[in-house]
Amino acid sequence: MRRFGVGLILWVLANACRAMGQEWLATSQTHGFVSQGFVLTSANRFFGDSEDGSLDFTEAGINLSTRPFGPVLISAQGLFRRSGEVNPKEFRLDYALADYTLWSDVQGRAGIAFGRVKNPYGLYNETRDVAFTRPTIFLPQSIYFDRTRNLGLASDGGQVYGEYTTAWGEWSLRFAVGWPNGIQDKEFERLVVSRNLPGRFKTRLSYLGRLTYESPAGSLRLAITSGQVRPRYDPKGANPFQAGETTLVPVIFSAQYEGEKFTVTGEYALRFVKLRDFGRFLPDRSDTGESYYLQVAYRILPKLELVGRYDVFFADRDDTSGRKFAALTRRPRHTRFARDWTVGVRWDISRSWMVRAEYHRVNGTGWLPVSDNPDPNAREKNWHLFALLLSFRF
């Protein structure tokens, strides 16, 4: 009887693993994209030496997904990215999560997901790996930087979500705990202390939050993130600044709307940004930084749109100018905002082919990143910027 109970586990075991392999390959997906950029400026660094052309903009990626069995998802994706000194070739695990589904029927669901989970940050954030995804080559940089893309992008820990249909529309919960990628990237570094220096940054438990609104028929959607990041100056060596922290608190306000031909898309920004105890030579201080955008979208055919956007961006919404910073610094106004006009063109050649056109017409300096660009007083206030983006996917 011993042997008989043991034999009947095992072969239930056996079964059981039969049957979740044949769901896991039954249920499994690949997929992968890969985007090659050229990006000329007039004047400043974008993307590696652009004043005289770039192809120092590339994207690669191949993830992957499958359901083991029913209320649970596994999906994780690899990528290539290389973006002129600020990511001169990283390869990274850009997401890798299992997903629960604790709760699902006709009116919604809710589940948890554990791993390195995307950031719910406003409108486009957790699809801006995939070019045709994007609204444009370049996401507004006011508020999705691409200096930090990496700390903004994803972070290691859990999300719990909940989504529910009423009458009124479709309401969604995303809620985040976790330690957020890219804090110690040289970029942040730089960003906050003017350069390269023996300490790091050390990435500690942060928070984000996203709610958004659906109308019934989906042509409207509403969104507001917020959440808070806090990371700590670990100082080595011969360093001036002293184990300092950082708090950065945004809050995000996203609406769009789709009609049949048309789409437009606005957001709104504060960050909440405070540095102390880093020492006398970065004296403690509190700013609040201010973004917005206005995007109309309008397909004159099915796989032919055009896009045109107003981006602006302001390091200290009491200093718009940039002169308080300039009297205190001896560093340009211009590097403390940002004002983008945007004109482009996107052809869908099929449904794995796209091409892209934009020019960007730049006024300040705000959102360039400090790696291509080291000395603030050789950036040029005003600049212009032209991108031809081809991408593939399958």
Second form
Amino acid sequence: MRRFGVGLILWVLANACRAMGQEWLATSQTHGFVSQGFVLTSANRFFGDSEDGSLDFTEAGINLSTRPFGPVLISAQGLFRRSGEVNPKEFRLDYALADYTLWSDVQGRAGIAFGRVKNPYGLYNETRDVAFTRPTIFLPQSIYFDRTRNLGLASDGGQVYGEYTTAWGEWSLRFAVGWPNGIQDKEFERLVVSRNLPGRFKTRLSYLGRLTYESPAGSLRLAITSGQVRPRYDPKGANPFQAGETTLVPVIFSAQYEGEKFTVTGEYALRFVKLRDFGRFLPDRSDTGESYYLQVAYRILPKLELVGRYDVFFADRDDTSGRKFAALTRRPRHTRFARDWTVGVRWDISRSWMVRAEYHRVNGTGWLPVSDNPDPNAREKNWHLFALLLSFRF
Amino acid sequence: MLYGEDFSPTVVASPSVVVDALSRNELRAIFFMRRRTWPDGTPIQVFVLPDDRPLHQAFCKQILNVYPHQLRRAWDRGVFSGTGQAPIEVETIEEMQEKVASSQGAIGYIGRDHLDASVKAVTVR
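Any chance you could show the form predicted in complex with its partner chain after that form predicted alone?
Let's see the whole complex now, leading with the same chain.
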């Protein structure tokens, strides 16, 4: 009986596909990537035991997409990732969505997408795990934190989008409503209540939107991103904290100029963070974090690119030195800021292979993963990081 | 001329495509993979040569007025975020001509001296 059921489903599917003129086959594609990194730090841990040199940095993904009929696109990507204690070994469904272009003509298009959709956040978030699309081995950590990366990655819900071309440039808007992935991660809990306790954060409906302007030839791009995420704590058992509420509101201004040889990129972000009702061990708090970076890439040869960046992070813009925080908590000041000078080189060996090397000189430990560096007093304020990455794509 | 390529690119489509002329903006929307269907609903299939081919570079700079790396970045962004697809890459102009001629809803480009009756030249306004 079951065999008959499966046969019937296959028969129906086959006929549906034939009815669609086999467009789904003609338009289906698959792509993927594998990257392996090496990280060495003078102090502090980043992506594994990096003080002794860590290979604990692997990213791989494979995706499928098809246009079964006319304006519909269906796509999904599976991801494998290993990065220190934050993601010891993770398989995830990165995205799985159906996208319907409702309107499309000479001037632009508009549509909706449903499913697990990547969050429109700044310039790099949607493809942040694909080394080929990143400007450096590690994204500027002040804005694209690797420790809470899952929090911003994707949401289960829907998105509306619109693109409109005028004589003086193109405008596009993406607005997402959904339940963000990664709220339940222990790294997020460690960040808020400082340790791993019984219970987890729960996801609630969140909003995110990005408006982008692109100049006519696409050489200048300006964007503004904002949204609201409100994770609620659900403590269990002997947890000393109460069912508190966090509200995160990021605002990001992005600008990028892309010429034949030079690409200049800058982003500025404010993060409004509110903690409420966690009980007497964590008084209500309201901080504004501030981050920015400026990055210049230069293509000396078509296959060889140099990049330099200065990236700044402040956990609280009213306490950039961490002095007030240290007085209040007896924790080191340097856990509240980070200034990162980066230089790197990218060599595209062939269409499918790329290698990269980069060096970071960092002052501060503000964005280090708590899971990899559980004792804040054991962190070192000034440290160096060197990384190599080999990446393959198809 | 290297490989006998003519570097003055001409936009071509399969003979059944309902469009004879496109504005530069429409052509950009198609090659940036933002447009999915022709006005009659047929899915658009985009064909390109590899990034480093002189004809591809000439097509990007002269016809679309963008750099090849801008196109590549837009395709990667679509493919790896699930919001778009990549064009189909072919190795030679001959293969491009053959694929555009035989695939439904196809668009691509060839050197002007390759133009024949198997494909339809598309005017760029």
